[in-house]
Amino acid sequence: MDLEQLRKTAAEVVAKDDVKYLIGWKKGTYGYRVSPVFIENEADTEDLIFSPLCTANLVTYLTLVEKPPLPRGQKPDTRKVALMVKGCDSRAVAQILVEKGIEREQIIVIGCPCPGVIDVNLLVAKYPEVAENTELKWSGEDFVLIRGGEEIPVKREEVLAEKCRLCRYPNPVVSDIMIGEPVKPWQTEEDTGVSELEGKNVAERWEYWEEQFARCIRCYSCRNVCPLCYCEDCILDRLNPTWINRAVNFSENTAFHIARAFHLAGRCVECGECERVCPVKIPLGRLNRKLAREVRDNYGFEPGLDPDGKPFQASYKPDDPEDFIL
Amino acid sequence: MSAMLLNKDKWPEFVGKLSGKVWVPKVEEGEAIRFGPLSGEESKLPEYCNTRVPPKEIVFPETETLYCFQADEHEMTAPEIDERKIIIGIRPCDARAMKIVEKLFRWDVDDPYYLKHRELVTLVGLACNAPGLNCFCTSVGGGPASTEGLDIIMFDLEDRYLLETITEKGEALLKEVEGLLEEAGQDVLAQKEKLIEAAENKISRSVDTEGIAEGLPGLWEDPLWKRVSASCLGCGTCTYLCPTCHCFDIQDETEGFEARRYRTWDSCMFEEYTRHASGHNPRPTRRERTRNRINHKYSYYVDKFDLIACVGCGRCINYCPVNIDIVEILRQVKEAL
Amino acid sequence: MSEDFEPNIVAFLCNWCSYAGADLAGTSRIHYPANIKVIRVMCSGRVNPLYVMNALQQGADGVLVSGCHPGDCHYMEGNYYARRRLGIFKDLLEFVGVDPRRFHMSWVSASEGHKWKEVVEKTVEDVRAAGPFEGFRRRQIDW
């Protein structure tokens, strides 16, 4: 992608009267991180990159955004905000206009055409990170590190994130301004980690999962990061009912992740963003992308293709599946 | 104090013979990820930087019983801390922040089970050889071979474990064991010189702390807390795996008649963590929340105990899924001071 | 197994069909299993799937939802909403690893005092087969 192109329609956009700001990704402050960042002025727009390194999910801050009660007098702040989207993150907006989450005219989509993503822990594993800030390039099929000067082939199957390999809208589907040229979406591979689970029966499943769902510490960060968990009065943190107690063991943590991927049932992009942040690894990917498997097969559903559409779970029809009705 | 040598090879017998159940890093999903029981399978210490859930949910479980109690009863029970714990393999870090933490739950009103469980562990720390990316234990007042807190702290020497006592605790422990260990000389006391210099080298970052806990306040509306706290999800991994954060929450569960109270861990990154019953509150954004964060561990609680709560794990730092940096956020706060 | 299992089962019906299917069953003395304990909701598109998952944290064995056959809903469509979302949640706790013969969804009429006995006959002896369900309890640990 060209970083010029990119910053230039970035300062013009920010440019306009109407926009809030622009959220975008950074440099990080060390290794191989990337941050977000909210860009309110021109001049800030040279710090914009886009990169194999970034793997956040910008659209999640649509609707992370906190509105605490204004002052009497103040009007709230109704301009517009533009952000930059991958193919996958694209999806996730077009999800949430299916929702009526967000409203059209307050966003402007800039879309990146994404050749794929790396897994930080398959890059580190392999290159371990360096004090200094380094950065990653595509490079045909393959990537390129920068580092000290040097020039590192890194090849893609390496360190590929998984979410990528299973990708197949690799350019944004809802965009008002796309950068770049459109990539061709290449071969998926199978989705193993979920066939592997399918392939064993109730009780070996259960003991896969008793692991996995014994080591949630409920920092709640794959709920937070989540772009389409963005209910205003989350069950998690409800009282009464309490739905899912706050203690944390392995009963309330299985109700805790049933409940959490269900919700996301038939609304999940698979952008991954679970997976990464989680900080014991539970690989929540495999929940979701189980179900979006069994939503798409059975059903013919696939969310966040068309903002027009229905959402999931709130249509029907009238032949849908019911095989397992007594 | 003594000084004492154990080769590797014996490290079974060695945990083995100990009198206490024996904690140690586990490695799940290839990493390991926090402190657990020996299983007896171990031949040695794993590998690691250090865990990524601190040692600190030993001493200060996530979710722990106050007390039980039933509908139609008036008595209450609480639960037995009895069970001896030695934690070996903890870093000097994660064992600072425990005494750094126990000022705090001595402070006011003694929190019995925090001490209890304090009391039962001993800590056999580990020496860092090689500290991570983000440690900068050295600009909070630790070190890689710091020993506050530890009962006994081990240098990693290849083929063998150097063994030094500091506490009254650690001589006991060591007591059991005597037979597996032998004298310690002067060459390797020198030895162990070296690889703390040399590890002390390896800290890459740093934070100016001079000033901060003074001019935290000044900065109350400082515009810095907007711009560093923009991109935070309000996700508690920060807290969660701070080895010194310390705040809990109190909630009842009912079934049928019976009942417990318990307290889990709290973190003030969250939303409802200062949400008054009336609906108000009074860090209604992540700006007030990221501030508050700061400002507790370097600000507040200096004014308290003259420590800083922070003990330069990188924790924060290495599992942040937005990269909010608490270095990079005090060298704001030091250029805005 | 033991063999004098009892199993615990919740059932969700909705008022207008199921429940009243169940009524038609009792006054018409048809002898069905005890194990099953009711709770009557308006519909079946009722049946939040967190009430399914609460009830097997709270000691439930097993969980049955029934309601009206598809196009004779009371609210029109309610039921067919239920069949989505349960059909999902179904896959999905089969998937984490609880044995699918422990929840199970219906359709039963006002009229069919017969098949609400064949439905609970049914549940209770894949519930029973499945055993005590343990794992999942919430009063299990640490208290």
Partner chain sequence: MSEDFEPNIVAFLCNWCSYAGADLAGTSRIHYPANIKVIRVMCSGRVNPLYVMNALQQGADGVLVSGCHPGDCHYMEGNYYARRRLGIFKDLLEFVGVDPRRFHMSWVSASEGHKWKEVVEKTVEDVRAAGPFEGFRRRQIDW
The other form holds:
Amino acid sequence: MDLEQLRKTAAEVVAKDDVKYLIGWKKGTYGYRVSPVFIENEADTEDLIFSPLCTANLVTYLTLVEKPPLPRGQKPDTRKVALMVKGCDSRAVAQILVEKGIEREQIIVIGCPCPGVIDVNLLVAKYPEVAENTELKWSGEDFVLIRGGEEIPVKREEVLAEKCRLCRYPNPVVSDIMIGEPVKPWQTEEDTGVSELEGKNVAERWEYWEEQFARCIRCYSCRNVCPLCYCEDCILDRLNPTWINRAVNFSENTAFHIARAFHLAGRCVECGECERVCPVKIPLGRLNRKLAREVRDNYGFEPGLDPDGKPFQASYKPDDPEDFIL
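If the structure you just shared is the form predicted together with the partner chain, then what does the corresponding form predicted alone look like?
Coming up is the bare chain, nothing alongside it.
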């Protein structure tokens, strides 16, 4: 990634009168940490980075920040929001556009072709985190860790995020500006997590998820980080009528996660954010990818590829033979 080109392009974008701010990534306060940043002026574009540490999907800010009800008497700011996206992130943008969650003319999408990002937990396990800021760069198919003035080669397979091992769209599917050249898509690995569960019988699968959901503390991090969970009136919050109680137990936790998973069926873009932020490490990606696989295999549908397409639920085909339905 050419950071000079990125920062120059970002400065040109935020200098426009019709742009409110640009959402991107900057170095965090220590170690391998990277933080979202809202850039409102040209000078601050020097803080922007794009590296294998930029795992977070920033698209959620389009609905978290831009969609809430305005205070009484306040008029909406109709200026555009610019946003940096990786390939998986861009699918979330496309899906929100399909659902009319945000209008195309409201955003400027800066596409960043992505050779793959890391799982920070895998990186920390192999190279313990330090107090000072460090850098991680792409180097061919692998990475280079720059720490304390030392350059340490890091093998791709040792630290690559699971979502990148399975990624089919490393290049942004929707963008107004592309930074750098598209990357060559790689051979995706088998989704062993989903295959492992499919190989279990019903009782074994139930036992597996009972163990996982029993650990849930209902912090709502998975829902809050998801770029496709942006309903203003969420069924998981309703108290009248009450669909899911606030109690933290296996029964209510199961209802919570199953409701989310089915709400994301035909919508999940497999960005892995839900699993990344889970404080008790529930493998939510397996649940969501299983439903995504069923939609893909049985209906030939993948969300977030065509911003001008139709939602999965509205894409009924009269000539569908429905052979898989018993």
